[in-house]
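Just the one chain here, the form predicted alone, laid out as structure tokens.
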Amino acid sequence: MTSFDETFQSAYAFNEPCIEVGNVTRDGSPRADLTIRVPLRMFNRHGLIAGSTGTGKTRTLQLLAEGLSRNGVPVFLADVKGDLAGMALPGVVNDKLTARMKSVGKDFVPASFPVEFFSLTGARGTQVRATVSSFGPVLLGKILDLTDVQQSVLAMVFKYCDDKQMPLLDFADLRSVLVYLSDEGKAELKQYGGMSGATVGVLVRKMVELEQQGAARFFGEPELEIADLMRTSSDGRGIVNILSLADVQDKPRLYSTFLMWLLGQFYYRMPEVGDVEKPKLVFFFDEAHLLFEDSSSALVEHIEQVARLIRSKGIGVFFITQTPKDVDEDVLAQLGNRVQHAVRAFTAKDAKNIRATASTFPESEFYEVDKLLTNMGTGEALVTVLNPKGIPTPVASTQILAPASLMSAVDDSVYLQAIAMSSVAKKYATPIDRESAHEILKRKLDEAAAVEQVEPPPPPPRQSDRAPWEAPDEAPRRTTTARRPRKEKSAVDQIFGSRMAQNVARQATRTVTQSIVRGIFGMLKGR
């Protein structure tokens, strides 16, 4: 039988760039000579950070983000509570941190990291935007909490706008189309199946509710470009892109769905690169359970497809949640790097979840996993990672290292200073309101109203009351075939056939193309 020391010394003896996670513990004491490390090129094989509230998940995320940044890998992470913003500042030395690091033979060296702040509302970072059209009906339906029937109606509206080359950029565009198709344009929707006025009313009300919460500012242009999330600093460190969510943490559907939209953007825009020496970017998906709650089977299937295939684009994804059961099984099967913090059990259901969590780890001859899950303290975790050959390492009870940056929230001055120094913030500061569906429909209705107001031509002169023997001034022309009345072009045909509409279509090539292709989640696949 291989000894404890031999097992872990050989399991983590990687002769390549790695990121240190912590040190192996036995009987509650960390071993300075047994370090847990993750090979850098295995970060695009995805991972899971799980544990009950207050057990250290956020600090583990922060530690991994620091290690990736040091190795020149950009990071994108969501900051739900606001306490990851401290990565912009060096940590504060105190006796507790010093003692923790000395227990594994290391010194605590404070450090800050290059940070770029983003925000869905623009309150604490660069304003993030996405067009309604690129978001697609599936993800938008999840934000609006639509039923299957309502979402099918929304998909039909998107199809109509795609066919008519009408860009849906913001909520004003979508609302205008919904109102038009439920009234003046109802006949145009017959070939698509039609929709009831009641359904339109529900859709509009849900959009208004979201607008009143301030979230509608997220929809519009200029749309976020993924290239701006994949930058390095002048000293070669990867930029840590932090999405500040403290101001929208009561709108979990909005930010969890946005994160999925962003993953979809990487999935479609990034070229295939295969296995690379280090990932192009690592994406941390916090509060991952929100993504899977109340999601249709089709949406979960698409999420699994992205998790499985995005690795070949050089993108790594880490899901952060309380228990592995929060993540769909097919997605969980893709997560080779696991950091499991303590799980607290207070009910019979909690005890059942612990047994289920323990069963997801490789068997260990040195640890009783189910018992350790409830007995670990804050900052301790069970860890198994993929070695350079892609094989899971033995489960190790681990004392997680302390992050070097500040482990707390920061005041508004830090955000303001970062935004003022950012070149990316200037790029997205001013919204663009180019001609789109709202303006096209408004012009169409105005032109239709103007046509109706034009005075009709005078009727032809009638035959006077002549005597039968009186010949008319001019004999009427005789026709052998009755002339069919000329079919008037509809107002829609006039608008979409006009030169102005053609110019609009050319200007909108970034949002819609001559051949619209929508892929996963109904997002725009090609431009």
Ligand SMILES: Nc1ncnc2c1ncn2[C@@H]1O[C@H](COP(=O)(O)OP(=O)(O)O)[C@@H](O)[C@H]1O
Second form
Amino acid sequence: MTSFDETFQSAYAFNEPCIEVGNVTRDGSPRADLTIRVPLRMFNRHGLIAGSTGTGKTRTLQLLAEGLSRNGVPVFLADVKGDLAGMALPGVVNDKLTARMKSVGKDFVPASFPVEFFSLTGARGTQVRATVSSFGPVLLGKILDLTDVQQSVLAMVFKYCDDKQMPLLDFADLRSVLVYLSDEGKAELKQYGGMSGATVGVLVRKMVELEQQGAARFFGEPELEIADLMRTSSDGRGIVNILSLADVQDKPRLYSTFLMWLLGQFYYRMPEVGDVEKPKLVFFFDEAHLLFEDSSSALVEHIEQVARLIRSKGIGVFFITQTPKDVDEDVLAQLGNRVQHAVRAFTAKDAKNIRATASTFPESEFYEVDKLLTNMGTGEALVTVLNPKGIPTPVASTQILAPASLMSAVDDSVYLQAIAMSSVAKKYATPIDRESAHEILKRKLDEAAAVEQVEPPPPPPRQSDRAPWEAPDEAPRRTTTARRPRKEKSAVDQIFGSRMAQNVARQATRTVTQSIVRGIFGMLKGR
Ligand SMILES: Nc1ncnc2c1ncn2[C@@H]1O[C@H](COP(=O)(O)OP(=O)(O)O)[C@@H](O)[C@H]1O
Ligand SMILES: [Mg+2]
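Next up, the form predicted in complex with this ligand in place of the form predicted alone?
Every component of the complex follows; first up is the chain already shown.
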């Protein structure tokens, strides 16, 4: 036996439940006797699937999702192009697929999977919703493309609403609060570090723009509950939750932030479970470069933190991108399982990219990684996974197995049928409109108007920006110079408002108000 055979036989011989990925190739031919597998237990150590367009990333994702589902693990997939919806239908036998499987001594056995479709627009799947409040100022700021200053003003607006116990549920709430604060409520801003009314005005405009793009329907209640994504079917297979994103491809900020929100929900709401036999859920984030593109360093730092901490909650996260360089270095270091498809080089920049990609792989005794990177065929990849001891396995050039379900987009009828049969879809079918900031402010303004009508007009207040119902200050009002901007805060404090969160938390323990704590994405937790 050669050392090549010995290496790959022993390195991937795990004596525990695994998902098979493919077969080791040597000199371009697959070896039926040398299989590459990932221990089920190691899926919470996250992963990266990288490669140029058309090299097989989505099919690798599909294969892993199938394996997880078969093992009773629910998954959540971001379906950017609509070509993962085929998982609802069995694959179609053809010569190519038959030959691919035959080459490793297997039959191609088509199978469909239990899917549940979700959508940000409600078009091809159950409408997902999040409240503005739980979404938080940081992620909302990213969708709205805010500057740092605008971002901190938005954070203050959230704090204001927390303080006043005005729930921000839907877009109307946030719009009403912003409109109010830029007009009648201007004076109230003073207590919040002198937010500029002009900035609030900009926020109003940006919100209206976003609303016009139809994003508003996604904010509100009932909010998506993570328990609904963690189901298994009656035959024990994990549900494949597919977020259909093809219709919002032009709004990458909306869906990348939604996915971050969702990850945050898992992070906050799942109990610590340590290392588990199999993951509770695995998350596949296609087009993950969108997450890191023009993200503030603080946001990236926190993506890294969530990735690190979510592991002990039994959640795995796989990023799918064109090159490992799309993913922040600190996040990359958290991704234990790696499937690197071919990198197609056309320009000098591509060549540089290949060297950079090769450098993120461990040295190989048997393969010339950089050569393989450009020469691998479709559905082939360099693979290294974590063994049960958490040690990376030797890099293997691998022919990936074919997924059993359909590898293409599907007709609307497939979505419609799945939605019609879904109990989850029914739960979220009708939006709820509880009393929240919009209604509270409307009442406040109506009452003020009524008071003005019955009473003789009060003498004009000294400060013209004081609202009619506002009690006069006990202490003499400070002049404009009295309140200076606070000292420079760290980037993390500025954006995530850790001090703000602490203040709110402290206040919550003092009073019997709801305990609202904003965590690392500025999201609500621990309600
Ligand atoms: N593991 C595989 N088994 C069978 N066919 C594959 C496999 N990987 C890729 N292919 C073929 O290559 C095509 C492109 O793969 P895809 O995963 O969509 O590429 P990417 O997501 O990298 O753009 C697929 O439609 C399929 O025909
Ligand atoms: Mg793809």
